[in-house]
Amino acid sequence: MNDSSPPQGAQAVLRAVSLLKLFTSEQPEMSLAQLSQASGLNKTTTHRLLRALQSQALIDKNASTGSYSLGAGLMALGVQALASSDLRRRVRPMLKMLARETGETATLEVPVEDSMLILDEVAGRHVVAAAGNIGTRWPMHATSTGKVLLAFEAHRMEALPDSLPALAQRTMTSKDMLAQQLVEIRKRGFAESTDELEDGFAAVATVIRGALGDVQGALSIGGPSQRLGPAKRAELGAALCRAAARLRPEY
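Where the form is predicted alone, what structure does this chain have on its own?
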């Protein structure tokens, strides 16, 4: 069993990491007061942690406004993480093949807390397509990749909030209804999301497993829901399951 509890004496590190996680695409810049309030830390502690992060280029401070944003050092670490990802290297050729054969965008996604992170992506040939989303995180309950992870790793349901936020017109906001859908996903081996993450967008996904059967991430194909009707989604789901089987290393 993996022990996910932090080691003793790691409080300062955990607090610093929690500050970094407060920055989002919707709020890329925050003041000291905002960071202090959002983190639950007093201003003195928050300022001390920010200075430490700034010294390593993990945080930038706007000289004009005094507000903070994520630093270039984090971008460098992200690039290094992508380059060193064995899963990404293994799956990359399959993403290219899926994008070429289906014409739609293929993605590799991994779970991060209660969301899915797009680790890699290969755009399809269509002009209207989803692309340019590497590094983006989306809520599990609204994505095909998240739902397939929830289906095959049931413990992840515990991390979801009791109230699931609606992102689009068909987003599933009931955990009970979501749990019922996961039963069907386990039976057929892939998940679907239509107008749940964003109106007009549909995607299909299945899990990627390691040699011992452990879930390592999810493989997805997505595009406009107008182009990805029920029959097409079923076809793509079967294609993804075959691709995932080919990706599984021999034990």
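Now show me the form predicted in complex with the DNA, since the one above was the form predicted alone.
A lone chain is what you will see next.
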């Protein structure tokens, strides 16, 4: 029925993956000690797992400093993953068009576990928005893309953690109020967020569907909240819905 079954009997793999996931944009390099502590694993175990990963090029070790970082093998697998879902290639022209026509920044995002990953981004004319966000992940409840996915894929709502941390002034922190919003989102076909992810930032998003109606990701347009008032957001929402419809492959 639902996904991410909690497996049993492969914890070496789980631990290895958890190590990989410790690397973030803020901490692109970590020492063995750091990794060991952050993961809660024994130093020896950590070391052994790292060596295994390193032998597969998923982890690089800076020979001089001795610190570890994500390796080229992950790039390879990641690029492979990107390529095998041709989502990005398919959507990119649309991102460009949206960015050009609206002047704001358009992004393509996909759900990864319980957050949204920015897969691609085309900056708009107004270069206020910080570019280079590709690869960052945001919690679902605070983003327009996340909310639209929550709205159209019921199981994601169940998987949502109980506490919704506040990231900005108007972040939804109540699951009940969020559920209420989703009804409206389903009705209109797109989601909005204003000062929910970051103060002064607003965005609108809709889902991207495959030929069979399966949800594959979300398309969004974002910019300064002052420039994206209610009327503008409604207009962008409609534009997004049209764009998404055109992205839908033939059956």
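None of the values given here were measured: they were computed from a predicted structure. Here, rigid core means the biggest group of C-alpha atoms that superpose within 1.5 Å across both forms. Positions refer to the first chain, counted from 1.
In a rigid-core overlay of the protein, Y68 has its C-alpha displaced by at least 2 Å between the two forms.
Remark: with the core as the superposition reference, the CA shift of E29 between the two forms reaches 2 Å or more. The rigid-core alignment places the CA of V207 less than 2 Å apart between the two forms. For G40, the displacement of the CA atom between the two forms, after superposition on the rigid core, amounts to 4.1 Å.
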